[in-house]
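The chain below stands alone, shown as structure tokens; this is the form predicted in complex with its partner chain.
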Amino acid sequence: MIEQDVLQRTLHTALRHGGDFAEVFAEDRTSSNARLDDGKIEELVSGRARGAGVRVVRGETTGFAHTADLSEAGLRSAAEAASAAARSDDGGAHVTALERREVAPAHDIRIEPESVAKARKVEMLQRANDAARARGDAISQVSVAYADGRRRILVANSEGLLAEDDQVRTRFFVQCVAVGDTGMQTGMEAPGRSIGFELLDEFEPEEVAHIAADRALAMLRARPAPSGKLPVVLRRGAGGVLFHEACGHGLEADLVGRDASVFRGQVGEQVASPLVTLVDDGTYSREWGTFAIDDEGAPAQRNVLIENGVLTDFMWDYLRARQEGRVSSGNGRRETYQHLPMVRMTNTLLLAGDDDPDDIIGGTAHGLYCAALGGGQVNTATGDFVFGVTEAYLIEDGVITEPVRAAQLIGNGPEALRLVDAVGNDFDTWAGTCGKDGQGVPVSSGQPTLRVAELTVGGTAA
């Protein structure tokens, strides 16, 4: 993307007047879109974004600036915007020779998306829509839409780091209205991976067409979401996102750094039932938020945050790492060469354990059985967490009955954790957008189906 040369010389000028690190993060991201709405082909949209953000950091403080312009004017004068705020007098740190780092791809590509014709994307959300339509007259809109992305990295930093990564993601989303006697519900799906078009081979359109739409026509049966506190089982799959909330972000490095974690200075003790084991896995293969190197050029990485129970570690990027005289855990991540890195979760998995997820719903006399979650939300200084159901289920007397209204579950990160009394032997993963201080990253969240002894559920019946 750049001349090494040029990239030498641009950290070079980073670090004239002053700092002790500098780094060249260089992008080119390429993104096609196809939507299918209210019975139509809408558009197809095609994006381009290329640039790059130099930063310089002296001591705790970074300076930074990007620039649209690759050429070695454009970035040297990023390179002079972003040292501004890191100028001294005691001159700068001395730039190592860079030297390239082989980095293996995440994983293979079997289908590109640039090969993919936009007739046969096209195609896809057709077949969707006729299926959706297909699942019953009460399905009064469809709404579907493909997305497929490409990410080149380039960083390049004053330590000689030298590195390049290339990835492809892509998504299929089927949304679903139907309408009933109680009013309009909707349903949605949406599987995406860090692979290409053959994603539309291991979830055909039909059938995420089908889940979308039986999603939306359960719910029409749906009555008011009970409010107060129940025990919640979580299918596999569809809960990952209240650890992504409960503990998840509680478990950044930076937030742990400036005091806002419920879980600063908690590691080694038991924070969470012995039933609990959580990894937080760059490396997953195929996953949505899965890389090869981070955004500071750090190799993915499994890093095992609880294990069983217990809390083992942190998440770190570069800054924070070397403020506590260790490495970056390859969680340095940032949405476009327009942000800074901050500290972000990848793939957070919480592993299978042993019990059979019958048993996990047979056990529960009178509970809620989420099927499907939308996103949540946490503040990691008081551990509050919240998250939306969009599927759920009375379970009464160990079976599975009524469907009810979405509502909201809140809880308490580490009350949660230690909440937990069942985990089941099955396991499946979820593909969302993870926002944190205004940039959104791809993650998934994993897990099997598991029992919350007790959570506050937001709905409207007694």
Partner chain sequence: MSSDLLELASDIAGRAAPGEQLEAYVSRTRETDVKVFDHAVESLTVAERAGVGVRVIVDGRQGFAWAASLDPDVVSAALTDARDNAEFATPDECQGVVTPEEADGVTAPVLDLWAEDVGQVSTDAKVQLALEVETATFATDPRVRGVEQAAYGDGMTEVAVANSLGVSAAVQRTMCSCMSIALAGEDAQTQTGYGFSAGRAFADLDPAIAARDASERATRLLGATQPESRRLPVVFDPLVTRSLLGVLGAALSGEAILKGRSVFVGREGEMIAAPCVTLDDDPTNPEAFGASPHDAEGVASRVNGLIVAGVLRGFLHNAYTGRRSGSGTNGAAVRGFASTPGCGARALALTPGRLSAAEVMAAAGDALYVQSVSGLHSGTNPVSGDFSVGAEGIMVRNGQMAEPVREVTIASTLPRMLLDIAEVGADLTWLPGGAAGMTLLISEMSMSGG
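Positions refer to the first chain, counted from 1. Under this definition, the rigid core comprises the largest set of C-alpha atoms superposing within 1.5 Å between the forms. Here the structure is a predicted model, which is why all the values come from computation and not from measurement. Compared with the form predicted alone:
After superposing the rigid core, the C-alpha of Gln408 moves by 2 Å or more between the two forms.
So the form predicted in complex with its partner chain is up there; where is the form predicted alone?
No partner chains or extra molecules come along with it, only the chain itself.
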């Protein structure tokens, strides 16, 4: 995107008035989106955005400016603005000669999304729409969406780093509304991976549509969820978002540093059941949060956060790691070139154990089986959370029986980790967008089938 000598001069300009560190982050992003509602194509768009952000750090002060102009003049203006914001009296800071780091792709892309005709993408939407409606007359509304994106990034800094990455992501989304005696119920399925159009070979439109439609139909016959403290079994993949939100954010070093994490000061202590090992892995398979380098140029890594219940480390970006005299864990991420990086999760995974999932259910006399979770709220300083449940069933005498609706899970993240008493030998993931301080980035979370011995279930049953 930018010639090496231009980057070198831009970094010199950024540090002309002093500073400890300077960085150029450039991005070239393309996207394609298609959406079908009630049998009609409502959206078929593509877009492109290019630009660069320049960051200058001096002590605790950060100057930042961004520009959509990638010419040398545009970069120089951004560098001067960032330099002025972090200005000091001692100019002449040293810039190390840039040395390009070879970055291996996280994985191969088999079918480049931009090579696929829009007509074929529309065909996938129509196939899913037809398949969902074929599940029954109760399906009254179907919304189908397809999205792909390609993000090329370049990172250069005053310590001599020069690295680039090429990230491709593709996602398919189906949401169905079913109408019956209990009113309207919805079901959704939305697989996404850091791969190309081959996603639709692995997750065929009809299969995704059937899952979404069947979820909506199942909820039509659901009775109100019970209330009270119950054992909760989380289906593989379904509970990943709970641990991402209720525990993962509290393991980000910036929140720890601001005393906004319940895990502050607990490294080396038992914070979870010995059955729990939690990792954040930016290299994992082809998941939604996978990449080769983070948005500060650090290689993606597999970071063990909790091992056999013991808190071992936090996630780090460049600035927080530098303050502690250590290296980044590859968790410096930003939404676009217009944003500063911060500590963010990638693929946050509670690892599989030894228990048979059927035995976990069979060993639960009375409880709740959660197959899909919705949105929620978390207080990272205390760990307290509330999550909606979009698909759930009763467990009675060790058997999954009736579906229930309008359930909420209420609890505390660290306490839920300590109460995990069974961890399955299966595993699945969930793909989504994580929001923090106004920025959203793609992430994945995952876990095996597991049981929390007790959580408060907020239901509407009398």
